[in-house]
Amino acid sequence: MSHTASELLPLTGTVAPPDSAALAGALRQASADGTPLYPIGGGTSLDYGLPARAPGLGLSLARLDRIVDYPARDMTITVEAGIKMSVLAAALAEQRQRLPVDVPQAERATLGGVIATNASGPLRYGHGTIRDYVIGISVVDGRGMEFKGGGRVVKNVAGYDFCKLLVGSLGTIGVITQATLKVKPLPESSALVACRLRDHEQAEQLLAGLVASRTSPTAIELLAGPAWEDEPALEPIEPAQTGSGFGQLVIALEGTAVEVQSMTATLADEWRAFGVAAHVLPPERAESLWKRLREFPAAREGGQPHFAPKAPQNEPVPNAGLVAKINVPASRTIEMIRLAGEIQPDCSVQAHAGNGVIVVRMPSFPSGGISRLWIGRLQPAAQQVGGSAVILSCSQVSELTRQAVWGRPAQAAMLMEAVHRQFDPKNLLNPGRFVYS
């Protein structure tokens, strides 16, 4: 069961400005009154950050879905931000492209929450983030003041950092009103290949071994722990003599038919060295895979949406859970999967692996759990090694501090929130939801 805006923020109300004109004139009057807003997209991510405390009025960009512009043979596409990427993915592949950054519930993400939040999924590997793309952005800040980054064309770089400045600032400096997309062409052809991990020696092996691969993986996705032990799409690569093993490794492959069959033979290759089979997937098991690695860090056990309704009196939800994202450099990938395992024995794993990005799912925790196993473990171990680990959504309100969240505060805290004194000077864009707000 999904829950609503109104369920997961305290707002006092909802609008939706038909245009931008309409919304800086909301963020005006709110600057004017001292109203905490809360940018509202698609919903899918409202559970990210710290837990929002001060009632406010809820944003919708919902009004704001306009294709504004779109010269395919230019390669770029101006949208407006409340856009669903479902919706944008259809208008794209109509001139065979696409914007490679996939999302969960694609139906229901919006191109603005995508760039708010920085989500992304197994294909950064291959073609980078939503961060990638930007090109051209417009915004209302704090103030009710319109501002544009960056422009039309791809070599454009006249205010390119502001882009760059609105990814993964979670609503906090700006709201994204539209922007200018560079896109892709669609692939001719892809595959998936997978293979059984035996244990984490050979899952070390088989990943420092695409290091000098003679193929060219857009995703390199390891998958550990009961979320896939009966994933169907996985059957053929059961070996039913042995047990579980560590897990999964599986493989995407893209560009021309030809190509695609040439690095798939390679891979098979590659592997069969280190005792390793294969396996090609078939289509229609491809497709299925790929939307639950999609899907992973928004689904519950069985698949479910996994939102994190409201606890006013921080009481424990019933069959809480939490779902985290650790980065690290991705030679330290199998460490972490390994630490997560001991911490938490039934935990469900899916690391894209080729970037150091692991994201961890813990069905249930007991009391006081994110405190002892998340800051007193997890969070350490992976700064030791220069990374960071941060919670995506999590049921037990009551146990969200900042650090448990965001960790410690990064060398670079102090800058941070000097940028945001500068477009949020009364603190009303998300308020008390980012790292330094």
Ligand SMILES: Cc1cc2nc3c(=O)[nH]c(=O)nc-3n(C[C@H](O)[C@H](O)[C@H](O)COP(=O)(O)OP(=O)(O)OC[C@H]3O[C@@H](n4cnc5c(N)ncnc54)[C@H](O)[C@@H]3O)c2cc1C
The other form holds:
Amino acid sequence: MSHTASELLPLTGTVAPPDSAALAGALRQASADGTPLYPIGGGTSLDYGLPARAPGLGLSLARLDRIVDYPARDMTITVEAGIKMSVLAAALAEQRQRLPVDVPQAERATLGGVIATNASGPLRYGHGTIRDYVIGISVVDGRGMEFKGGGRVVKNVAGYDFCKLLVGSLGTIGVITQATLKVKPLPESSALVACRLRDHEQAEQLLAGLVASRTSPTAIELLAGPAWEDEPALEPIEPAQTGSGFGQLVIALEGTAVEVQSMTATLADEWRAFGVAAHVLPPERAESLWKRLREFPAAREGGQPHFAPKAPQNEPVPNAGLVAKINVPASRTIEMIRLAGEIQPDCSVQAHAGNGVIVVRMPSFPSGGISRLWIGRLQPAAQQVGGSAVILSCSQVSELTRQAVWGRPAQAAMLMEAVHRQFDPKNLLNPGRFVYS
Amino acid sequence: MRSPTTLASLADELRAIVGQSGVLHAGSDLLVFECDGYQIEKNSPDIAAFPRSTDEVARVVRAAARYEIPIVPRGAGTSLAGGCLPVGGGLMIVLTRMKRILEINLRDRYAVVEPGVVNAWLNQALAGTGYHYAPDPSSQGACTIGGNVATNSGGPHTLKYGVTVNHVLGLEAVLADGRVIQCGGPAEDSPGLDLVGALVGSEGTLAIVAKIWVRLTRNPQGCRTMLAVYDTIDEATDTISQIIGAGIIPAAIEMMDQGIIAAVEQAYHFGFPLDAQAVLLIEVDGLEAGLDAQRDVVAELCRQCGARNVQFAADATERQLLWKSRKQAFGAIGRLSPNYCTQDGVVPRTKLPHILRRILAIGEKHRVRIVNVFHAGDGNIHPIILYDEREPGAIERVLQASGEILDECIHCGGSVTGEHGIGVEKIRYMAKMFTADDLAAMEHLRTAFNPENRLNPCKMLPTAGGCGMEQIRPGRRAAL
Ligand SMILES: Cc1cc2nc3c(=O)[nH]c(=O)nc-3n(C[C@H](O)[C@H](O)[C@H](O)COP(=O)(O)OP(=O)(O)OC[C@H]3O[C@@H](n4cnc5c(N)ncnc54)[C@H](O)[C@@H]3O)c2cc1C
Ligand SMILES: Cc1cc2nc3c(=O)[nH]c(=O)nc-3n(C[C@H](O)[C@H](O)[C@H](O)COP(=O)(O)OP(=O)(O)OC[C@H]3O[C@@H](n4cnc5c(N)ncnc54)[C@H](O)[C@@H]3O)c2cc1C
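Now that we've seen the form predicted on its own, could you pull up the form predicted together with this ligand?
Zooming out: every chain and molecule, the one shown earlier first.
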């Protein structure tokens, strides 16, 4: 089902240093030898970003997985980067706390991987992203130099904020060895409220209505396409009376039991004014739907591997699958979903619609379609409204150009490169995989 | 070189860009720019320019680059760490003419503003929309959003809502060579490095912020504000840990000790009990449905920790008076002492009892009186050291006490600044908080943006700041 790191990356070997000093040593050695290095966390998304072409050494964070310090009453925790997200969540849950950043495959994905990829899930509407929670970070850069930024207190403006710089840097500024996080209390109660959508217009009306809602949702998820059609958790919700039918809207509410109760009632009232019935999912269904909402970007269709193993280069895979992320201002969400559907009618989407973040899964993407449909139509449409479109995963390796994966270079690309050069002058960290040329 | 003739010719070039009234060149006109809220060191810039657009900023910066003259960006000049001090003179770019709110977009929950927009103006413009801009430094009536971005400002409501960086979506900025970049913007997760995150809090040393996309926050449905009164400081600080430990994150928890209570009471007559050792100003906000229950839980925790009295703000007027007493506490300090120096340090919340005891002991040791009013929920302390500069040796004692307090913050695992920044004032502490390699990494980042170090030189990093300035008097008149 899942692939090993060496299937996904051109590895000559893998090392798993026991501590940050050893890791720094490995980086210094690699720097001296000019060996490319591939940091590996849980290995859940090594195919993300541009395919790696230069053979190099895998640098596993597996042994850096300790909880260094957890002063629960300060609501901060310091952990090593290789800690699994599920292990972190369990430790926090013992103190009725959590890191409200939800990613797929939490049993495998590591905190370092989440920081390096800036992964996020439905909760980002109410709680922000990992960027909002990392308050201190320790890093070893491409030369093997260890440095840190931030600290262990929730408020700190001493020096430059390396935490932010490392978030989403895909391991190209340095290897993250340790992080201090701000955490939150676990909510006492939560609920999912769902409805079926009649058409695009109604969907936009409801989304716009949520901006003025008297509730405060923690997630606003718009689901459409075949992947969601047989979703058992949503089955009892009656189909739309009229129109062609367009997906479902799922709202997550959290708080004290009283607050959640009040919000579900308020939301039902607000939706009634739009002629829409709100369904509060019973707990078991809510739980199973929530799991699907978390796993969607990584999930594979019908038990089959969603993606063929990495094809040898230059050998196009017919009807390859593609998972991508479109980011637009929230009001453009529906427009983008509509366009994605025009481009590939069998696509399924999960939109974090309150944020304008749309995960698109296209189980079959025609050969040559990436340049024609993706770069030709979808990317420009997203850029037109101030957004972007990036490929998270695609088996059609031969078509994965820089433009295909990351879009047109940002206006600040030169500056990003200049920053990168300062930390990885020999370009040895995940070389060629990120936005840099 | 900056001879009078080259400066005159630069001034001419600048006038061609920003107009006659947009350039100050005469010595006396420049006096108001010789310092910001940090008045210990002073130095006039050689020239000040007041651009009205990003394009003008870029052209001014390019002119400065041709003349190889250093640049200091400035907003309202309320910085308390000397970020606006033109060390070695140079060109000051004052952004207060760029004061338009360019867009308010409620559907997409953002606003676009120019850097010179005063923090409070944006919220005035948002009144009635159901949304607000969350960062609320106590200087919000004067400070600019550009300055807030440069210093990553916080405020009383940081506890629940976060600091400036949590609310900035995108920036347009002018680099030291005059190039204009945009990072982030109205859509989230733009591919590539998070340059927004790097720029926020960079104290004007990486780029000049020329346009800002800020996230708007839904107004809470309601709030409950209360005052808990304590006979000991330990009971008050213990309460903070208990509330947060119970899984409640109030919108704000602010603490005042006896010394400051007396001053505030004289100034605002709220009815603070003068014999109390400490009071906590606590606000919870959110859905009306849960608020009374939450207020009661918090009040009960206060009592369990030893509060002798918990008083609720009865109405909006009482709430406003409470907040006014807090936000303008510093104005009241003049009643206590002819001079004072405010520090800004952070400790883990649970170390508050310890640091407050240490502050007391440090005050006794150096024979200075210290009063406290601060963002207790964040562990962000602001000890105010009272003194009389006419008294021989007083200044040295104040400086020693300040230093020992900040050292203790570091020792507790905290920081030497929670919201005011390093500027010129705290450069010497950087090497205490960070290793040589940490500082080298910061230098690398600075080099990538600002390779000739002409943008706000001698600030923030000791390596870039060896300008031979000795602190001779205690810092900062006012701070919250
Ligand atoms: C650009 C991008 C965006 C993504 N966005 C989303 C999203 O919006 N929603 C979602 O659900 N999932 C998203 N993902 C998937 C996400 O990556 C995974 O859910 C998870 O975070 C990966 O964790 P892992 O430990 O398995 O990392 P791995 O698969 O082991 O590594 C992932 C990448 O991070 C690097 N890396 C790992 N650990 C470190 C470290 N300690 N220091 C430096 N670099 C390291 C690796 O070199 C590799 O390039 C995204 C992935 C990418 C690449
Ligand atoms: C009474 C009082 C109370 C205060 N309370 C708080 C508080 O609660 N929380 C808090 O965080 N701070 C507080 N401060 C400090 C200060 O108000 C903040 O740091 C504020 O953000 C500074 O804004 P400003 O416009 O005055 O910036 P300035 O003082 O003009 O500049 C501050 C720094 O930012 C740089 N800068 C300014 N504008 C730009 C720009 N457009 N681009 C790049 N760099 C720029 C300057 O070079 C300088 O380094 C307080 C100050 C006072 C006097």
